[in-house]
Amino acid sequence: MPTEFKLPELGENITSGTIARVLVAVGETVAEGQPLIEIETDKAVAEIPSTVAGTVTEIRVSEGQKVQVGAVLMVFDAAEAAAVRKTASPTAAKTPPKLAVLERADGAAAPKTPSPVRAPERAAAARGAVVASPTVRRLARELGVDVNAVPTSDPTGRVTAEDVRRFAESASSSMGILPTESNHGRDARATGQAGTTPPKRALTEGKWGPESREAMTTIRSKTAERMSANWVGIPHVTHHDKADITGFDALRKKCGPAFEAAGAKLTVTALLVKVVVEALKRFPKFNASIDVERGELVFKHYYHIGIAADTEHGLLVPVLRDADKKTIRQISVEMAQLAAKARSRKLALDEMQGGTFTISNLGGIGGTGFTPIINAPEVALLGVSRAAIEPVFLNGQFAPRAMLPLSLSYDHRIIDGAEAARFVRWTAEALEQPWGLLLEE
């Protein structure tokens, strides 16, 4: 019986996505929960698992195609899947071996002796398709390898991760290049690591000189769209201040080893999360959103802090949930985990939603200040630049102090300048006296 598989809900306010990869083929039998496609939406690439078990009889989407939530992606034949499962059942395995009739890609029936291979693999092998798990297929894409060209010594014909790595190394050696990420139209970007080089693009002659072009990735397109909407829709004001973190630097040297033993690092950002949560409790407007249609302020009584992450794929903002209930050490560990997932594009959609306030730390790169764009529906964003040793007049004389630049952008519709100044000053003073926040550690 034909069963349609539709694109499910992807998350709050997400109505569409772009097909990044189709992970199955017509004729393949899939199990419930097996990934069918990879879809790129907003700032994440997510695998969409099957909600039914069946044999794929029709695929209605292709890579690069934009689809709406609710659109039919594939059609399954559940009856055929049931028949295959029966053939592969333990009871069937006890009966004398018989020729199993499977369908090839050209529609002809091909006799094949049953083997101890799983039913989906038998179906794939019968139509000449490569047998590989979604994990192996993902690895092949990341290394720029066509999984269909990878030879395998596995008796079942299944391509393994080791097969893919061996093939990639062989291709790299023969061509004198390093394997790079292949992501269907998105160029592998230079990351500053040894051996990586920018991709070559065809030059064309423009009106004023040579030019080259590349298609915007979905992440970049969505970022541009969202930033434009936020900039136009929110009256931004940015307030600048500095915090003396000399004491924190000394504390970091003292407490750092204990954090590292727990698999974390005591960083300015981790401390900032804790400080910001306390500031939001004292200044609740900064942990709110505005409902323009109803003319209401929506105060959030939870503290989900977005941490902007710079990745080779673009700006991603994973959300650290319930930061008020976590110690600085727990915050540090979770931040490291989220950053790793962001870099490897393994963030789930719900891990980038529901934030109430965002922190963007560019201190590792440099700069003395910037004007961050608010991540709606939030109403404020704290930007952090690189700390520098500056002479500060204390107790009648100048002393060298580590000064951290803070830049708070806020929605001037609901936050006044004096409120913003007080918020930043309270945050700066808390950073200057971090010991109380670390007592729970």
Ligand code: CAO
Contents of the next structure:
Amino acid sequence: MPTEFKLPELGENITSGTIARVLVAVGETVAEGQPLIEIETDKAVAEIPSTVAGTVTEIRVSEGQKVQVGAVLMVFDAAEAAAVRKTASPTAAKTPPKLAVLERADGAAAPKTPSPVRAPERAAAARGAVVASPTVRRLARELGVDVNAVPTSDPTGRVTAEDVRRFAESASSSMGILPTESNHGRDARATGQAGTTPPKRALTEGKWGPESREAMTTIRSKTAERMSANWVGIPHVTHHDKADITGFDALRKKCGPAFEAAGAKLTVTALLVKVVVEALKRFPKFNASIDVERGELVFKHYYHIGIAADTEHGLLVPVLRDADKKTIRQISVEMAQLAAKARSRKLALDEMQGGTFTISNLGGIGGTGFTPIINAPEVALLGVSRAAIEPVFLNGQFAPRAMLPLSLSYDHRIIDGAEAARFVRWTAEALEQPWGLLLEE
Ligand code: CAO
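Same protein, different condition: the form predicted on its own was shown, now please give the form predicted together with the named molecule.
Now the complete complex, all chains and molecules, led by this one.
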């Protein structure tokens, strides 16, 4: 009897995803736990493992298709499934699938040594399809290249990002399209570029001049959707102030090496997390959300801080949990790990959920102030710009001080301007005197 395999729950508030890759083929015998599908949701790509062992008789979805949780993805032969299951765990079918967020989501790096050909590669080869990660497929779409036409340099047969770029360059030069920058899409931080070069695409003649188009990625579409909803739905006000971090700068020079020896980095952002948590304890409204239906404020008695991270895939906000229970050193290590995971798209979905307040530090890039958009259901977000040496009038004379610009966006439905000004002033003063917090550790 046919056994249907349905898309399982993907996480809180996630009702659908886009099929990035089908990893098995009709006729293939699948083991319990073997990945069947790669699915792309808001901000991650995850593998859906099989809960049964058996033979695939039908595949009802295709790459690029949007599917709802509960939709039938494929059908197994039940008789064969049962036969294979005898050798597997008897409870296999009842075990809920555990989603593994892909470790090699970008697929950019070809393995240095030839690796054994995996089942998905075999399956794809069997049905004459090309094996490429979602990111590589997206890159191909962006460059207007048919991924199936790209010759691979990878010993496993997988098409890499480099293969696509090389192919696009040769195709564009032969088609008379402008030459393509071979480093498009890499992280500007990693490559040391001053900025990313837009990829060259087929040009069409628009009303006012030549134009080119690209499909928005899932992350970009979701970001656009959420930003618009938050911008329209929340009456924002942004309050600006500056903190004198001259003392912290000196402390950083002194204590930095000890942090680095422990595998951490004493950065402004790590200190900010610590200071902001203390501010949130004193100003609980900023660590709350609004239950509009019930007309209530929901105060959170935990401190999960979202850290906006700039990645080549777009803005991601991993959440550092229970920041109040961690030392600056622990915060610094965990923050670096979360940012690295965000940049390699290894974040699990729940690592981006449940935040109570967000910090967005653009100071590593520059700027003197900005107006961040609140990350609902949170009610405030602290934006940080670049610290600069400024003349400050102190004790009757000007002195050079390191001044850090702070921009707090807050939800004016529940927070008043004076409260916001007090919150930011308290934060600025704590940043000016971080010793108290550091000595507590
Ligand atoms: N002022 C001056 N210098 C700053 C600074 C600031 N506000 N913030 C960071 N820097 C410096 C750091 O000290 C570091 O210098 P050194 O290498 O000399 O020590 C350098 O800039 C790079 O820091 P960093 O950004 O790698 O480290 P971080 O811990 O401070 O920040 C993270 C981590 C994840 C917040 C950051 O990397 C990042 O992604 N920021 C962008 C956030 C973003 O995109 N926000 C926009 C959201 S709205 O669209």
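Under this definition, the rigid core comprises the largest set of C-alpha atoms superposing within 1.5 Å between the forms. Model, not experiment: these values are computed from the prediction. Positions refer to the first chain, counted from 1.
C-alpha of Glu378 off by 2 Å or more between the two forms on rigid core: No: Glu378 shifts by under 2 Å between the two forms.
Rigid core fitted, then: does Gly33 show a CA shift of 2 angstroms or greater between the two forms? Indeed, Gly33 is displaced by 2 Å or more.
Does the C-alpha of Val56 move 2 Å or more between the two forms once the rigid core is lined up? Yes, shifts by 2 Å or more.
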